[in-house]
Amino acid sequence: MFNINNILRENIKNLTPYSSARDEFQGEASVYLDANENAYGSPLDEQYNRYPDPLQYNVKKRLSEIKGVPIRNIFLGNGSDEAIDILFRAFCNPGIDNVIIVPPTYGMYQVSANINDVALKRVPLTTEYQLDLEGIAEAIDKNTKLIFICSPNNPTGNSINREDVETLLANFSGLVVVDEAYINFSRQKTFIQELTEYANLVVLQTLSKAWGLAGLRVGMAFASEEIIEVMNKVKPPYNINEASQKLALKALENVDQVNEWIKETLKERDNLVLELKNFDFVLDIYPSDANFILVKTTDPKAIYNFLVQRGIIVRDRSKVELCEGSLRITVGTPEENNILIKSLQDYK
């Protein structure tokens, strides 16, 4: 059985977390002297000069109206890293604890470890990109205290087998973080639907992707009530300025518009797709639930150096492990991709 308190390392449990002016008074009042602002404002057409609501109320519920999970079980970081980061420093002790990862896979999971001094234990992905329960299993020791599996996974782009996961969450003592920043263009449902079955489970999206606002940096975790409780303990004060709060929650108004451009993006990914098959040095394209596809090549960085030359990027992949020979490619606008097509032509 999960416990919390099995995992939370011990100066966490006795932290006193930093009390912000914001936390001290909420509500309304016309005269705040409180925060050592700039009473003046700030030399901006928007004013800026106070400092944000620490725990993004706002922005959670919408989030909460748009994904039905309720505002305790949603906690906002400066990205999904910053989600990532505070589960290492929360949970794991330096030095003592490890973590799983299953590459190739997201590569913060392993500099987040590197940076907060946790021992990392790899156990790659099957030769079909999915989940080994075996080696996972031998590879967990009374010090697991995460496993992070990406789904749909980065850099290969396929979901991981539900029932694989929750093999996972239903025998590991510890946290299962899974990593979701590419599910709006999956055909599987989200894991949020299982927060009330699963008490270890952490569920990491992002407004990055779908959402078009990766200069925003706004990541989220959903989790149970006393995870949540813990990482809003764990984070800076102000993690989320007030800028990518009203944008975001602009943003958030607009799901009819997003839901659009996943459908267009999906349908591109497919024409794409039959595009790339035509060209000899392309010798796989790996199935894809994201908005891009990895792709085999005979020669990735002739391909890479070939495609810089005429000013499109595309990620070289071929050094990662399980990914040899591979390229990455983000789906773009029908007209990017044109471009995309149209230069490989020209490629000998």
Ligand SMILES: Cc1ncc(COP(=O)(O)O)c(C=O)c1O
Given for the second form:
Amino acid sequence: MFNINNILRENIKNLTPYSSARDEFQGEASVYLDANENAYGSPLDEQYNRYPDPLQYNVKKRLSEIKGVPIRNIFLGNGSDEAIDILFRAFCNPGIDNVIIVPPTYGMYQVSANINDVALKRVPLTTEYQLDLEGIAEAIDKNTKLIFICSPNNPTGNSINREDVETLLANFSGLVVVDEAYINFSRQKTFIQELTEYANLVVLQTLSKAWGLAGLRVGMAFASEEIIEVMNKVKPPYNINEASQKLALKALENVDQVNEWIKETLKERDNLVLELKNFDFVLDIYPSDANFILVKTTDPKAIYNFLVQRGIIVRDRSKVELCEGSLRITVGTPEENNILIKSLQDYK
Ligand SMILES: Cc1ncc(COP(=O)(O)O)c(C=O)c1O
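Could the form predicted in complex with the ligand be given as well, to go with the form predicted alone?
Let us now look at the entire complex, which starts with that chain.
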């Protein structure tokens, strides 16, 4: 039922991608005079005078081992935000096509849609923060190209029911983008394993969360080879810089450290929930599968300002639909979480 040619923009289908010096000559040589680089070096201890690998082979090779996905099914972006933008640019005709989002959800889907002049259809989650499948079915029309599902969802923290996502994958003829930025903290398993099952699935992950590399800007998209080829065609040639590739590769050797942090974060998340429940001004804490919790309070603005005065910054999500009264609190180190709880004890 899914056919990439039915959803790909005509100009992208016909696009001749930029061919970089690194694309045209691959292999080892002793004298590189092909890319107008500075042959002397960089005014730094480390040398960055050469352009980086446009397709980030070494990083992908390591990710392929960790994730159990062939390299040809991996795209790397300057953060997963870049992957989101590229999906819009490759598949959505400005002023004609539309995408579906299911608020409350991650804000960049809407911003990317607005930047690309792509109409947005909003089908709110249910009060249990799950998909309204009937609403989504009604919203889909012949110009609907993408549906964004964030699971675990930001800002609510919960995972979306797997069978519901599979229903969409089986019935929608556009792409279902499952954003798994927080998957490492989740009890649910990743959708990556379903790539062989569903040709219209794109899974987004990132090194910005559990991997602790938000400053390097490395995001991943996992999809069929034909989707990845399109994304590579549309991306800027050198979208992951050399320093990020080197450091990401080094970090990817430290799986044990990351797993240790994940365990610690989950323990801290449970503690934080127990502590926060004691406060009168906390009305509800939504079950979280992520490294943050959404906390419904009597007075979000006042609590937010109170914490700011003490140098503690949380995220006020109280203006977001279905999140009325809520603050989103990232789980910190045990010390940071203690400071938060101690400060809140002084509130009112
Ligand atoms: C759900 C979700 N997706 C994607 C991102 C962006 O991640 P990256 O840092 O890889 O661009 C975030 C960042 O907060 C997020 O919450």
